[in-house]
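Taking the form predicted on its own, here's one chain by itself in structure tokens.
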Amino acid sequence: MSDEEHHFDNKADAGASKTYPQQAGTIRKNAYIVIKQRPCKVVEVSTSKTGKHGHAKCHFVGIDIFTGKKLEDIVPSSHNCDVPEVTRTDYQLIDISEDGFVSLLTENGDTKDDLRLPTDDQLNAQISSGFHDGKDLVVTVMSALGEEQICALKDIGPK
């Protein structure tokens, strides 16, 4: 064994995958699925019967959880689909910069400054007006497949 210290410059996560496999036949409405490399919420599932020599097929219609676009996919029901790890985290809003970035307070007291205001105009207006009115706001950030976006807002009272 060597007594010298090793220094690693690159930081990596624990190697946890951003998706996990699930059989297509077991995925139901309101679940999450990856369609065309995008995380989607399933809004419609239909299953076709098996043909003479074929598999039953599942037809998924999903809405991209970040862009709101409708995506479709057809997969044999016995095959596996990728299901994204979707997490929601609450942060307290500290500041909104002129270029549209928000400054958020994490649970351990650090700041998170790499998120923009949401693309949803209604939510964007609610956050901006609530912040300028001096309210204490908590935003919910949804993350999946390495992407993050503000998806909800809670008002916890005046500052």
Second form
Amino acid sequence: MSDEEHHFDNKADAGASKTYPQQAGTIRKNAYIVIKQRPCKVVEVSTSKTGKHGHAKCHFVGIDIFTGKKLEDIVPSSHNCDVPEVTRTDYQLIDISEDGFVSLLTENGDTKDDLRLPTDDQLNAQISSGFHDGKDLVVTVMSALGEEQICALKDIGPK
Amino acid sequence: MEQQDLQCSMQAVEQSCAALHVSDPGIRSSAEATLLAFRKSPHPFYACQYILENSQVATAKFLAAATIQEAAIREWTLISPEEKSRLRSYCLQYVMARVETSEGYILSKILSVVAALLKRGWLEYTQAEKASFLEEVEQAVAGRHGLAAQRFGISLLEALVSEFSLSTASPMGLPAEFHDKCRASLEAGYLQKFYAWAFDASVMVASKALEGQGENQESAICTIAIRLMTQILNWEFRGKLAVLGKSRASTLSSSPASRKSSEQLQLWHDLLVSPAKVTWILNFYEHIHQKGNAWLDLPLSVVVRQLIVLMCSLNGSIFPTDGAGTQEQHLQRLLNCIISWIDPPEYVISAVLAGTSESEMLDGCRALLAIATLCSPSSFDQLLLSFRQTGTLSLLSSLTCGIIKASCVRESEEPSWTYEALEVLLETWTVILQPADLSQKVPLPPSGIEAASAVFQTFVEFEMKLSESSALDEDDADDMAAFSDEAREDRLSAVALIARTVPSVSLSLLTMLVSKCFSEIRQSLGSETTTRCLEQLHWLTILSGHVLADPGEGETPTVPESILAVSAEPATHPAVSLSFALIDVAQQSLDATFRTTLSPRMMEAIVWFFGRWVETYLMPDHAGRGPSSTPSGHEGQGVSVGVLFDGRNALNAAFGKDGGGPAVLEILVRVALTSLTAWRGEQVLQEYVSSRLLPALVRRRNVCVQLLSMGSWQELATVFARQDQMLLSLSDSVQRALSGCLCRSAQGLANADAANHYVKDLLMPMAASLAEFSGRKDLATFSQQPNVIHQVSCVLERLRGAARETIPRTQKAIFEVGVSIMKPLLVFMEIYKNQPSVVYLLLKYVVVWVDAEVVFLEPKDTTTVFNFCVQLLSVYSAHNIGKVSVSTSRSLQNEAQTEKYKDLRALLQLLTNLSSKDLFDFALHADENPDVAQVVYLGLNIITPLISADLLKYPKLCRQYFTLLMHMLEVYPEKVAKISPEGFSQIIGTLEFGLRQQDVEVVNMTLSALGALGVFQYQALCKGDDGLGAQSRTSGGDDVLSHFLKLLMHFLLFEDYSNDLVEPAADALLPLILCNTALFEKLKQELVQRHQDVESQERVSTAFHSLSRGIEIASTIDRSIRRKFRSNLFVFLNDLRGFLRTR
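Go ahead and give the structure of the form predicted together with the partner chain, now that the form predicted on its own is out.
Expanding to the full complex; the earlier chain stays at the top.
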């Protein structure tokens, strides 16, 4: 596989960096939202009014889906918010290099080599030990706003 | 024990007591261990006495006292009678000697030790022993041995009463029977004496108690004596004397009381209600009252008032059956005293505002409530008229008004006395206007009408001021609002009740104010005044809703009788005028320019009001036309029909089908549509529309007929079906409710074809768009776009809302829509495997759809549905089992857990719904039906690994799981037996878990499941089959069913459970016993051998014998055997539980 193709793959994924407008009032708990340019999962929504006879506003508490940081925002509920496109793609794990990069097999048979092992210790340990035990592992890569991270793993090896 | 040893143990205890307060946890826990060991040490009495006498550390002494009690009760059977009486008299002497000292709490602890010792031996002492002991106490209480002894005597009685009362008894490791016998003995033989002694004691010291500042010895004695009297009045009397206590409603049954108890009643009567005794108490308080403010909050004053309030609630056969004459006199006597606490109201309230204590006034209000509970409105009013110009009702009225005005002055402190007083007074009104027993409802006397109208007017005036001043407040205290909502609801209902007694006055007042506020809003567009008026109008709207109509809540509310009784021309009927005033406001909200003046909050009130109003007033079904006709019941009564009819005519002309109804309906539909579309993002408002107003509109068929013929409804339906962006931006619950209401209105169509056609027109476009999405080539990327996800979610919500409102005549359409999207749904299940929220919505839709359709399905359709569900389940399990997902943040991880939990619940529901299919199709041939068992078996295999004890702690999930489990075990035990060993042991584990739940329903289902398992095994045994086979042996080698037999026996005999569980437990126990009679016999022997004496052994084995009587020969478990065993078990538990369980 050439470098060019590799870049092309990324571009095909570039759609994932798009955001879509959605009315604040319809964004529920557990949905995604962009707060301060970061893709977040909403963990708390509350509505209140500006004064007794004012209009409704939404108060969002979001968790950055990549860093886990908590972010908050207040938006009038009739206004639009940006909703990120969050995708998850499964790849088979081929290799783990010594510098912490993983090599993944894409659906059309190419490899994808630009991702590091996840920062999460538990998941990291499970991937590494599973790989060294020779298990067949499928990892899920989450991407949003042009950023990517391994977020889950599944053993598809023979039982 | 040597002096030195005693000294040592005292020091050890003292040091440990001190070490309890050290911050180092190590030292603290070792100190705790020392103290515990001391408490558990055998025969610690001398050491305890030594500590009591010599220690300077108060906690050590307290501990020593507690240790005496614990050890004496623990070693009761080992201690000689002499030792027991020595301990008792030691304690008494100890207290006597130190009664002057300040260590009050140690002394009262020692008194309670004495009380506990007495109770422990109570059933062993002879009458003479008890009598001689109590005689000494009586001497002391009567003051023969001086004031100190008197005080101590009364305290001892107090300790005795509380020890013998079941709710405050200390644990003794004895059967409940023992505690109950002691209670009954005290109740029958002694309480009366104690009361009399306490009364005499307080009479004796009363005059001295009133001298000085209320701090002398006599006043203390008087306080505890009267406290003892209130304690006795609060005693939970049982049996014939049940009438004495607080149980107000109960009256003695008409069966002739035994001579003894009627004598007792007479004695109680003399003690409690004879004029001399009552008057003395009242006079005594009168003296205290005259001492002024400084005395009002003294303990003495507080208990005397408590006693008086308690006396107000005396009821029942303590009064002779002389047409309530004696009781009336009794209440009059009391009221005559109480009146000085609350009358004249203006004076009393202004005194309290100026700093006088409010406690007396509050007790006055409580006394009024107690009296009102016992009287009819007119006799309540009469009570005061016997010695004054005005009746009690007008006093109540002016007191209420005064309090309302006073709360205006001091609104800053939230839980203030005005708040409490108003609560009590409004409850008094409610009791008068709406007695618990509605058959005793009688009209108010004329003076009451005036009184009620004064209260209503004052309340409205006050609230209007309050709204005006609070309109500009920032309303950000959310949790405060939640609290006050409920309190406000109660208060408004109480006030509405008052308003309805004077409908003409109250409704006209409201109409006038609504119009006034509204016209002010129109004149002052967009200033602060507008906001103030809006807040006032908001409040008026809410109150009008409460006054005009009752909440439906599943029943068909009727127009309040008193409003119906107002006879007037249609145009001038007060209810009509008020309704039109508010319809006017609603109509103006349709105007786009004016709308900006109104606020979301105002619209919420309007929508709320009409949601309530519609059910009661709009196009009612006429009486007599059907069983569901609205204002029924009056016809039979004859007398009032003529009067009521007038009001009904006016209302019919204004809002009936042939009158103004359709026009009003048109306005309301337009208001609903505008609220959904023109108030973007105002979720609360939209929720009110979709969950209150619209459901109210489509609830009745005749209204639906009208709706479907209207352009505005058609418009709403069209916009909806088109998936117009306008309505797509509503939140999910609104989508569901809206869709449900639109489908529900199909009941107004003449036949099933038309209804199905209508529903298909509504839903098919959406189903089609799902199908179109799922067929796209670029689905993988397209489907992940947030806007697509949003639209798919919306459609799923709408379909679910529609399915939930399936009615027989639209069932076909809903089914066809469902079938048409089966394929797309499977595609979505796959493609959205990483979007848990979509997966959840999808599952929920299928759950609701299956639930709605399963009753109607033909075998052919059933196959379709079942195949679909199997596919869905396998796609779900393929993506969700065995996946480890870790997230960077704990809260995201928790969220993921919650999502799993919700999915699991949906799956459980789906399986339960599916398995209910064969309940309906019992009669059909088995081979025509697809194998339900197979589907559910597959599901169970998927679900059992996902269930964990932690998840079962969620009550909803727990119930669903056990519902399913019960059903499976009852219907397909053979399938369950074939499940994998891990799965099976998982199921067994959860059954054990279920048995230990608090939730009665869960335990009930667990028992049914167990019973089913037992029956299955027993039948297999009878037939010589394998039954559960290898499954039944757990890893421990013990047979599963034997394990449950032990568990269940223990549960039944020794644990707390609701009586309702005995029957299901019997059904579960029977097969378990039959499966393993040998073990049952062994359990019986174990229980018998627990007892040393032959008598007890006999008792246990007789009980067991009667339990198994008649079931030994059973070869099959049929209904008569079950019934027999149930009654056996009841008898068995009655005999043994009180005897075996200890406390």
